[in-house]
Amino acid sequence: MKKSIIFIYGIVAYCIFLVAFLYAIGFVGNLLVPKTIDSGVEPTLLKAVLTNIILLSVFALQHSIMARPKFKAWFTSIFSKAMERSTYVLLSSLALLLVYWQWQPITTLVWQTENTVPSSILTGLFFLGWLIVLLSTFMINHFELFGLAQIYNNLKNRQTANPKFQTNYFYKLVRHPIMLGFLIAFWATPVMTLGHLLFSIVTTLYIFVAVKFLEERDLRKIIGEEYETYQKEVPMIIPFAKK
């Protein structure tokens, strides 16, 4: 019974992630969804900036703290190990949904492309960024990354093996192609407002700081010399940059 509940919990967490991920495309791109990065009643500039920074900080803190090995060890000492990744996915998704819900628009224009050709190129890059994010998850192990493998193995009374270090496809170009995809999607827009710019700057800073000083440190400890060699051979996020 407990294993069935954990399995259902993991499926629900994944479904909420799918909603949050798909909504993110509409939110950042001002497409289809009811609340976007530039829609809603615009408050004072100070209120908007402070509120938005707090919202992004909540996501950043949750995302970083729960990803650390010490937190994972604490969590699994109390709850089933099979739940750990699903819980991380669930709370990350809820933090994103909070950002979408409470985001305060700042609609002052920073740039706007009038020509259809540059506009089409930027729109194409926007969707390319999201495609890179999605494809990159499958180039490692999408189902393990989002907790589905763990809950399925738990249901079948099987142990989930430790994640295998892989450098397939995009991972031969950059060490963190998922983050590269996000950066492309966040910055490639034919209409950049001040609110969108704030979102892009804060998320970019978070990505580089979290990856360089937290995630890469953990990966060196877990994987060891093999990852250190990988660091020397492949750029972190920007393709063809200095390693």
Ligand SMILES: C[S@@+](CC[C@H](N)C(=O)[O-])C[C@H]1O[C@@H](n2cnc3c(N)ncnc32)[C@H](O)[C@@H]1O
Contents of the next structure:
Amino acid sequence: MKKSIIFIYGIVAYCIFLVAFLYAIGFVGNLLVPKTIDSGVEPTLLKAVLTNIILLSVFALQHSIMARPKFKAWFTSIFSKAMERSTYVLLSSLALLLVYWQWQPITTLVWQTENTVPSSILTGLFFLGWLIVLLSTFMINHFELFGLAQIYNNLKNRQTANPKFQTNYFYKLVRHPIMLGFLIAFWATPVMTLGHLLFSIVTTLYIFVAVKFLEERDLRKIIGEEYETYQKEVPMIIPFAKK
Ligand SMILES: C[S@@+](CC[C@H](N)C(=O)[O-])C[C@H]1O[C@@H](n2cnc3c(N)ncnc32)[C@H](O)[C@@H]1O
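Moving from the form predicted on its own, what structure would you give for the form predicted together with the ligand?
The complete assembly is shown below, putting the previous chain first.
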């Protein structure tokens, strides 16, 4: 495929990611966007729970299957290697947009701390979580993580070097700061509804399973002993946790 077309494809994928990422903040935080985790017509509890679990499973399956080395090898045997990460980013973002669009609210209150000191603390933590996510992507390599380095190097007829294993900044404190940021953002809320709680529980389970049984397994295979030492020295997700 023409390198300029791959470049435009990657830019479009990145723009859709930006929309999905920014929308996530509004969706989870019930802020500014038209459809949030607690808005819309409430169906029966059974319908809401089943629909929401299916939606999150679609995202989890897409995200996990496309991250497997075997899938990547298959993809790059058909399409340009430069498109692989952008395609992952594009389909992950579309899966997220589907979650926002079809999410069924369950508005039964689990906790409510509006207009109190805990409410301000939880709101502050919510934004801190998203900030940790964003900053951490730059600590690994934001441009490589979202496919921009690959499409740019391809356009310039340059090879993209293999991703560098990072143990800097937040990665000195925990092995998965991006996931830590998501966990904080998903759980820190002044108003927790049953629908939001379902979202937080399912995403938390997925994060732990995916990180422990998929991502870390791949990283041990690719990086080897250096990653095993890193696992021994740096906590998985809770900073300063005793090993
Ligand atoms: C969405 S990022 C999440 C990274 C990490 N789990 C976190 O929560 O910060 C997933 C990509 O980061 C890569 N990755 C994970 N840890 C890394 C590290 N310490 N240095 C460089 N890349 C890393 C993985 O190989 C994978 O391609």
